[in-house]
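Presented below, as structure tokens, is a lone chain in the form predicted alone.
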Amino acid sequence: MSGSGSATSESGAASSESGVLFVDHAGVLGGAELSLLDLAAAFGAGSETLLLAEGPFRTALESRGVKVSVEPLGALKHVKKETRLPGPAAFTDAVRIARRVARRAKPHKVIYANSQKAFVVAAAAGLLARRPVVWHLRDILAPPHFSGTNVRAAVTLANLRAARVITNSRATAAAFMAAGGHASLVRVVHNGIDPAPFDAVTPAAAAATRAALGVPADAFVVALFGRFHPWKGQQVLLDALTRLPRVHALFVGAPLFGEEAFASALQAQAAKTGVADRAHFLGFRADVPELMRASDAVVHASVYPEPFGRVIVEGMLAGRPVIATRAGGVTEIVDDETGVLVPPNDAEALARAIESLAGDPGHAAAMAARGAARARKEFTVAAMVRGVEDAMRDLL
């Protein structure tokens, strides 16, 4: 996924002395972290970001002028979304980290947790430091994303300790409330994405990027961006590719949290089904805007409901037609006028959608133009910053 430019000048709304301690459990750059990157930069020098893992996210924050520190997790980092009940070591580690976060929180007015693990730590730290806690919920709290035990624990903790639960879509909010979350806590704020990195890609640069990929000039190129994980649907696109002999597919991303075996299985699947010469596994790339502009369409293929779908907005900003699965927060971003919606986990339907765009370039271009206009109007960094500010205004 791509990075974004500064939000401060675009929004003009965030206070330079906002007093927020942002907390995130990850050191890698996923979608949640890219959104936090824009928020932390917009909230200015009065705020600080605390990461619970070292990694490239720290460098990205520092490059935007954000004050950053790291308090690494111990046993808690091994707890997964599907974990039924964390062991004693994880609880002990949570208490240890919570005490350190509480000390960091003292100069600030609000603790803002950007992930579930961060919220567990922040909830305890807020109690110790006597600071309100805001949870920015970016996941659909329901199986198969989370175990039932994990969902109940998260919702109970939010009802007890969260002053606000900001969700990235109405679908995320609905899942939280369906699981017993208090509706009075919820504020929906869609993610915003800066169009500048996509606007900066010239046709010549896009053509050069495409040529460097080694795909035939007459090929129709689709691209899927994101973390390698079975629920993201890379295997579905590979299956669709077997039905599309003239189509090449770019798989951009890497395993983030131990999914190396899945990544290896994908390459084995490509070889076994005879599409290895048309399936390009590019790994993590920093030039996502160039790769999107070098493609003919952007594919979102998640097999389970997506909380939001940042990559869909990015594809729209890149001026490319988007094919996405009709589930979760995706339908709040794209409709049948601004993209092509297909059922989840349906390789045949995905193949037909790709074939329809490849066979009608005029229709594809018109759809891409409508999508770009909607993304630039509705999913801006300024709107996201204002939304988060409004949700926390009485706390600040």
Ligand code: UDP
Contents of the next structure:
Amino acid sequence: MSGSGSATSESGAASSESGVLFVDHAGVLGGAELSLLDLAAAFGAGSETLLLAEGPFRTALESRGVKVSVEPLGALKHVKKETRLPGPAAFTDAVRIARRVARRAKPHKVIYANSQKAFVVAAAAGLLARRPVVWHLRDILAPPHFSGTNVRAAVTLANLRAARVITNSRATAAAFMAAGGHASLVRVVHNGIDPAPFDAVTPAAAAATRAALGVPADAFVVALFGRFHPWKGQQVLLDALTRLPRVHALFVGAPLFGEEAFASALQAQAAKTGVADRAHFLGFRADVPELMRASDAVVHASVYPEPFGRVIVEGMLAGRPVIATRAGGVTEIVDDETGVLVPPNDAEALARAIESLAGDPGHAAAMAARGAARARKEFTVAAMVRGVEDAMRDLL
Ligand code: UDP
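For the form predicted together with the named molecule instead of the form predicted alone, what are the coordinates?
Okay, now the whole complex, with that chain kicking things off.
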């Protein structure tokens, strides 16, 4: 077994002959890709990952010993979740890519799609290669995340062609079923996150990271981690900052899928509202555990229901108090004992929550400790790997 880390050994579930072709459309490292990274590594040498774009995800998979290849998407690349109907060039490309994916699927027992685009391709490839297709659905299939047409097409295809639909939360499953998805296909498997990188951050390393940020020693530092997109709510935290003169905020992440204009608008908002010296835009970072440990609280501010929210579990693993918006899969991760839940898109409530944590360090620390214990128990990589293997057991 070439899988590395505690997940594989802990679970003992992922055999080297599992024979899965994992397919993901992205080359960049979003949450879905980071989850697949641990999964594909645990499944080991009998499986293989096929990406539909070049990028750092390939290198990350290779560094974990995962066999990877890339078949770039053509016009299909430009089809967005919100797109009403893809053009004919996208369909032609889908057929071309499906043929290639089908060839790669032949030595494997199952095709596993890690995104909606990957599922469209995998569904066609599965037909050509006569292989069952599993869709790991990591999105809330509903407007405004997706257009109505897109939701109907995805659910119809899933009902026709998916042997199973694994969802990353009960909220994701509920949206799929509310849109007409067959309940019999669904298995809920929460994401798991390895605590080791969080445990490895020494107090000295956290202090050095904080010093490098250049924030005053007495500042209360909150951090929001996530790609730049209006639904991730960076603008809400910026707004909250205008009410919190002693607070500094770290915005960690980048516009991964073409949201550069939104990123510029955030910088303009910070300047216009007079918080630019307390809003630190750090771009995409690979040292998330260090940055979390260098912060006083982790803020999740998504304005639409978050399907899961890895960053919430990560904040808990880092031993930091977490503030999150009460919607979607978030409430399956954190409750009023293990974090502070606030209404989405409510800067006033977010500011009050930050203020209450800053004003009561004892309460904040106790809450963070409860959160850390829950995350370590419930959201393990081993449980995630086991869950996915169980969901596919009859297909393998
Ligand atoms: N992340 C990262 N660097 C950054 C910002 C985010 O590595 O600069 C990671 C973060 O630690 C988390 C993932 O990206 O593991 C985001 O996952 P989440 O489920 O929170 O959101 P998604 O991107 O899937 O919507």
